[in-house]
Structure formats: C-alpha cells, structure tokens
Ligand code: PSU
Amino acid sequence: MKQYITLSEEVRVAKEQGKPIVALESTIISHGMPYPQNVQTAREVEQIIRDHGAVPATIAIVEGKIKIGLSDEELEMFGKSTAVAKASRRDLAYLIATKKLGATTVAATMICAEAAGIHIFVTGGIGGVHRGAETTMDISADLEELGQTNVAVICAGAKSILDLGLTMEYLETKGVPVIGYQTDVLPAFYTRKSEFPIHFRADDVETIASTLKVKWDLNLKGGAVIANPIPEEFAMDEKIIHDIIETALKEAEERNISGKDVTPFLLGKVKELTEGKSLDANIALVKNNAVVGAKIAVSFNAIHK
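Output the coordinates of this single chain in the form predicted alone.
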C-alpha cells in the first residue's frame, strides 16, 4: 500500500512529530463549488485547522499516487481543471493505474486517510440513501465505507434532498454511531434540524475523542458520523428548503430526470432558487466543521498516543 502513498512535507513532519492531523476531501474543490470560491474555501479551511492546533491533509489522486496533503498549486489545479475524475472506492485502482487526476469523495478519502494512519476527517455533508432508493438502489458508497473504515467523519449531516430516515436506518444497520455535537437531532446540511434523532449527544470534543478511542480499542470496525449543525446565522429556513426541494422533485419528474441525474439537478435548483445563498451556507458549515474537527483531532491525539 505504501508504494502508492505520498505525503506532503507538512504532513510528513506532522507524522514524525506525532501531531494531530485532519483529513480533507478534494471532491468538494473539484465538483462541489464553483471557482474561485472552491480554492479560497479550501485554503481557508486548511488554515482554520492549523489555527486550532492540527495539521490539514487534503487528499487527492495525482500522477499515480494517493497524495496526502496538497500544495497551493495543486489546490489551484483541482479547483480550475475540468479533467478531474470523481474518485470513490470503485475508481481508486483505475485512476492510480492510469495516472489520471482524481478528486476523492467521502468514501475514497476515508480509505486513503485510514491507509495513512489518519482517523479524523472533515467534510461538508455525507451522502446517504436517495429518495426512491427502494426501486433505484441508489445508496451512497459513503454509508458502506462508514460501516468498515476506521475514520470519524465530521459533517453537517446529510442534505435533505436525501431520504434522511432511511439514511439513519442504514447507518444503524451497519453499526455506525451518529454522534450529535451539541444537538439531539440529525442536522440536514443547510438547516440545523431534521425530525430524526441521533444516537448519542456529546457536548464537548473530549467525549467524542474518548468514544472513538474506546470504539477502535474494542476493535469495533467502522467509522463514526459526528453531526455538527451549521451555525445559526448561516442556517437556512427549513420550510423554504423543503418547498424548494419539493418543487425541484416535481420538475425532475416532469422532465423525466431520473437515477443519478436527480441529485445534481436538485442541488442546482436549490442553488438557483436560493439565489446563491446555499453556496454561502455550504462554505460556512465546512469552516465550522473544520473548527470542531481540529479540536477533536487534538483531543484524540492526546489520548491515542
């Protein structure tokens, strides 16, 4: 495995010195936000993690290697290039073998982070069970990865375009704990709340770090979801988001948009109908997750040594 992994100088030194490291995905840069906000956000998120005592490690596939930690020039390249593949578990081997550029999803970032000995990962939101999955079988690979890979994912829940109830059921079946950071319910990405209770609540990062240590000490394989609601001042109105999604779903049906085309269509509609406010919310919640993730990494590192 190690022949396929290369560490940036910052990450290499951090590992040698036993510093806490936080993994970051690259799909959010290449496929999640427009340029230049994507690159600017990536840089700011990395700096937030440094400011809170940890070392950022943005992960991507570059020249036949899993790159753990990207340079400023590489962040720019992933933000601008249109020739970057979206890399999940199924894609990693092919992209590495053919030396193509790959931006890692939540699932792929978890795999690469664990391979590099990194157990804390910050992202925006996780994928989940899609609406209508009982006929389409459209279930994000993120959930399967959470069931088998020892990485904790700090996120703002899952987008409400998904079936949040079935997503929680799937995670429960896979034995994945969903820990709400200062919340009793699953946040729904753009909004702070949903109708679905989480498994456990933790009001401080030390409780989360201790839970993760015990989980993996007991060899209870798999990750954990740390659900961290979007800051109040950036949260969007639940009814507005609900109405937009219902309108978008109806339009998708009328236009015969189905399968994997539905999600990009719905996200595009949310952005369009919120007049770009959804992008501001997305950026705010990722930064907020970076703060919490860095604190968890520092606490976990202190007891994990």
Given for the second form:
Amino acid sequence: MKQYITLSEEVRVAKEQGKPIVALESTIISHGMPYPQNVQTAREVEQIIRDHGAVPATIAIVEGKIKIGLSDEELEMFGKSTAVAKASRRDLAYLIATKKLGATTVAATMICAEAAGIHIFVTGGIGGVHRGAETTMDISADLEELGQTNVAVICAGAKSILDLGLTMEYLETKGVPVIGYQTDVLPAFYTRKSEFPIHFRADDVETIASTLKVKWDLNLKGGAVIANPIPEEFAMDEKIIHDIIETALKEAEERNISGKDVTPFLLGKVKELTEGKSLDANIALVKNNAVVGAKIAVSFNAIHK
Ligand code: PSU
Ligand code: MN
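Here we have the form predicted alone; I need the corresponding form predicted together with this ligand.
Below is the whole assembly, all chains and molecules, this chain first.
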C-alpha cells in the first residue's frame, strides 16, 4: 500500500511529531463548489484547522499516487480543472493505475485517510440514501465505507436531496453511530434541524474523542458521523430550501441523471436556484466543521495510542 501514498512535507512532519491531523476531501473542491470559491474555501479551511492546533491533509489522486496533503498549486488545479474524475471507492484503483486526476469523495477520502493513519475527517455533508432508492438503488458508497473504515466524519448532516430517514436507518444497520454535536436531531446541511433524532448527543469534543477511542479499542470496525449544525446566522429558510430541492429533484428525474452524476447535478441546481445563497451557507458550515473537527482531532490525539 505504502508505494501508492505520498505525504506532503507538512503532513510527514506532523506524523513524525505525533501531531493531530485532520483529513479533508477533494470532491467538495472539484465537484461540490464553483471556482474560485472552492479553492479559497479549501485554503481557509486548512488555515482554520492549523489555527486550532491540528494539521490539515487534503486528499486527492495525482499521478498514480494517493496524495495526503496538497500543495497550493494542486488545490488550484483541483478547483479549476474540468478533467478531474470524481473518485469514490469504485474508482480508486483505475484512477491510480492510469495516473488520472481524482477528487476523492467521503468514501474514498476515508479509505486514504485510514491508510495514512488519520482518523478524523472534516467535510460539508455526507452522501446517503437517495429519495426513491427503493427503485433506483442509489445509495452512496459513503454509507458502506462508514460501516467498515475507522474514520470519524465531521459534517453538517446530509442534504435533504437525500432521504434522511432511510439514511439514518442504513447507518444504524451498519452500526455507525451518529453523534450530534450540541444537537438532538440530525441537521439537514442548510438547516439546523430535521425531524430525525440522532443516536447520541455530545456537548463537548472530549466525549466524542473518548467514544471514538473506545469504539476502536473494542475493535468495532467502521466510522462515526459527527453531525454539527450550520451556525444559526447562516442557516437557510426551511420552506425555501425545501421547495428548491423538490424542483432540483424533479429536474434530475426529467433529465434522467443517474449514477455518480446525481449528487453534483443536484448540488449545482440548488446553488443556481438559491442564487448563490446556498454556496454562502455551504462555505460557512464547512468552516464551522473545521473548527469542531480540529478540536476533536486534538482531543483524540491526546488519548489515542
Ligand atoms: N454532499 C454535499 N456536498 C458534496 C458531496 C455530498 O453536500 O460535495 C460529495 C461528497 O464528496 C460525497 C459525495 O462523498 O458527494 C457523494 O456522492 P455520491 O452520492 O455519488 O456517493
Ligand atoms: Mn449515488
């Protein structure tokens, strides 16, 4: 495995010195947000993580390697290039073998992070069970990964482009704890609340770090979802976002969008229909997740190994 992994100098030194490290995905850069906000957000998120005592490791597939920690030029390339493949578990081997550019999803970032010994990962939202999955069988590989790879994902819940109830059921089946950070219900990405209760509530990062330690000490394989609601001042109006998501879903169906294109299509459509307001919310929640994720990484690092 080692032959396929390249660490940035910052990450290499951090590992050597036993510092807390936070993994970051690259699909959110290449396929989740438009240029140049994507690159700017990626840089700011990395800095927030440093400011809170951890080291950021943005992960992507470059020239036949899993890169753990991207340079500034690489961040720019992933933000700008249209030749970047969305890389989930399915895609990793082919993209590495053919030396293509791959932006890692939550699932693929978890795989790469674990391979590099990183257990804390910050992103915006996870993939899940899509609405209508009972006929389309569109269930994100993120959920299977959470069931088997030892990485905790700090996110703002999942967008209601998904069936949040079925997503929670799936996570329960896979034995993945969904821990609400200072919340009793699953946040729905743009909004702080959904109708679905989370499995556990934690009001401080130490509880989250110790729960992760015990989980993995017990050899309970798999990840955890740490659900951190969007800050109140950036949360969107529930009714407005609900209607927009309905419109986006209808259009995706009419245009027969399927497979890995579904999520990026819906994200783009929502952004278009909210006239960019959803992008501001998206940026704010990722930064907020970076603060909490870095704190969890610091706390976990102090008790781990
Ligand atoms: N949800 C978001 N923003 C994103 C994604 C999901 O709000 O950028 C990305 C993540 O990389 C996630 C992927 O892992 O989409 C899920 O895609 P799919 O549903 O095709 O598995
Ligand atoms: Mn899918």
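For the two forms, the rigid core is made up of the largest set of C-alpha atoms that agree within 1.5 Å on superposition. Positions refer to the first chain, counted from 1. Just so it is clear, the structure is predicted and the values come from calculations on it, not from any experiment.
With a cut-off of 2 Å and the rigid core superposed, L266 has a Cα displacement that reaches or exceeds the cut-off between the two forms.
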